[in-house]
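In the form predicted on its own, a lone chain appears below as structure tokens.
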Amino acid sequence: MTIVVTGATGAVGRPLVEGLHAAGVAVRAVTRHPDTAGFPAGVSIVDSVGAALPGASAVFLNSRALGEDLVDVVAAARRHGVKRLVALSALNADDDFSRQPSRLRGDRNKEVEQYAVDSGLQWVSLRPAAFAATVANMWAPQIKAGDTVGGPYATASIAPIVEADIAAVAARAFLTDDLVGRKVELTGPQAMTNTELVAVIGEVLDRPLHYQQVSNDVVRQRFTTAGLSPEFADAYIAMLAATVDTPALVTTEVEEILGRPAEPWPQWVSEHRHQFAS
């Protein structure tokens, strides 16, 4: 078995490459920066999907990494005799695009799933909730600067999932037939409000952190200052607004598939406390 991993140096791709390699699988890691990939010895590092597909058994589809080449890669996979596609989609893939901020960063969660389903090949679609690292990266600059994290909707909730858990489920999607034909909804073990998520960071850092709800105009200003568009801010605000009155979905798929609980937010923050250090 030879597995092609696109987005190989990403938050999910890197632990997936390492996990598959540790399981004794031949891995071809696709990255635009092969000289700095830093993968274990034995991992084949290639700079294009076209070079990786001949002789491959399966492909991990990362829509942000593939960009406009996504549909062509699925078609090429069929031509090269690939048997299985595992698509990285998202929990909110069916939501209106105006509530999907990641689309404005290049994700095509709806499309990558549909292309895999329509490919005629074996397929698995992974639908993770918000990545733990994404939440941390969004708040880290404010935490480094002070004890207040400002944002929309203090009572909005998410169930952040650790990227290594997504990668571990992806590996199972390749190494077993258990998930074929499934759209697998993956979340962390607990839905937490913005207020609760920030409080956990404060407990780990032993700092009096708190979340302050601010106006949508302030949110837009902060995102644009960080280099993101007002449209991204509006989509993020709309996404959170949907969970103010309805708590975020929590599933048990990680535990059922891996035989262990999903890693909780407090544990992840403790392991990555350096990300919040000034």
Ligand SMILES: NC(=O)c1ccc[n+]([C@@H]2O[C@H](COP(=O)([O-])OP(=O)(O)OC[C@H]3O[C@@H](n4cnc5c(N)ncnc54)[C@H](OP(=O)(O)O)[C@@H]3O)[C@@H](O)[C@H]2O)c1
Given for the second form:
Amino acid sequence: MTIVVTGATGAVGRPLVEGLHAAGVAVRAVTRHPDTAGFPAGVSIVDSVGAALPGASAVFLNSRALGEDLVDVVAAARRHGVKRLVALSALNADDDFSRQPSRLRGDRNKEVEQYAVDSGLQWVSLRPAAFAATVANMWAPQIKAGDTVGGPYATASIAPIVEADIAAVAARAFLTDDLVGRKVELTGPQAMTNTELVAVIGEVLDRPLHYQQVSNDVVRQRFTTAGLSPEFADAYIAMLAATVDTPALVTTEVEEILGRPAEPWPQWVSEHRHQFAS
Ligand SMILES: NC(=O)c1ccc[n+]([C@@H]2O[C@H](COP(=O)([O-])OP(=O)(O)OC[C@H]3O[C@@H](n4cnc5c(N)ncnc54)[C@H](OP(=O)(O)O)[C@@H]3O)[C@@H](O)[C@H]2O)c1
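Output block for the form predicted together with the named molecule, input the form predicted on its own:
Full complex below, order starting with the chain above.
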């Protein structure tokens, strides 16, 4: 079995490459920067997905990494006799696009799933909730600068999932037939409000951190200062608004698939406390 991993140096791709390699599978890791990729010896590092496909049996599709090439890569995979596609989609892929900020970064989580489903090949679609590292990266600059994290909707909730858990499920999607033909909704073990998520970081760091709800105008200003568009801010605000009255979905898929619970937010924060150090 030879597995092509697109987005291989990324949040999910890297632990997936390492997990498949450790399981004894031949892995072709696709990256634009092969010289600095830093994968274990024995992993093939390839600078284009086109070069990686001949002779491959399965492909991990990351729409951010594939960009405009996504649809062509699925067609090429079919031509090259690939048997299985595992798509990295998102829990909110079916939501109105106005509530999907990631689309404004070019992510195509709805399409990557649909192309896999329509490919005629075996497919699995992984639909993760917000990644723990993404939440942390968004808040870390404010936590380094002070004790207040400002943002929309203090009572909006998410159930952040640890990237390594997504990668471990993705590895199962390749190494077993258990998930074929499934759209697998992956979340952390608990839905927590913004207030609760920030309080956990404060407990771990032993600091009096708190989340302060700010107006949508302030959110837009902050996002534009950080180099993101006002449209991105509006989509983020709209995404969070949907969980103010209805708590975020929590699934037990990680535990059912891996036979152990999904990693909780407090544990992940504890392991990554250095990310918040000034
Ligand atoms: N973050 C979240 O909370 C979240 C939640 C649910 C779903 N998702 C979805 O997960 C996917 C992202 O996965 P990820 O976080 O593992 O990816 P990532 O770490 O952002 O990127 C994966 C790799 O793709 C390459 N890449 C990044 N941006 C690129 C671009 N503009 N053009 C070409 N290559 C690019 C980079 O590799 P090289 O530089 O080595 O080429 C990067 O290491 C997206 O579809 C996103 O919507 C994210």
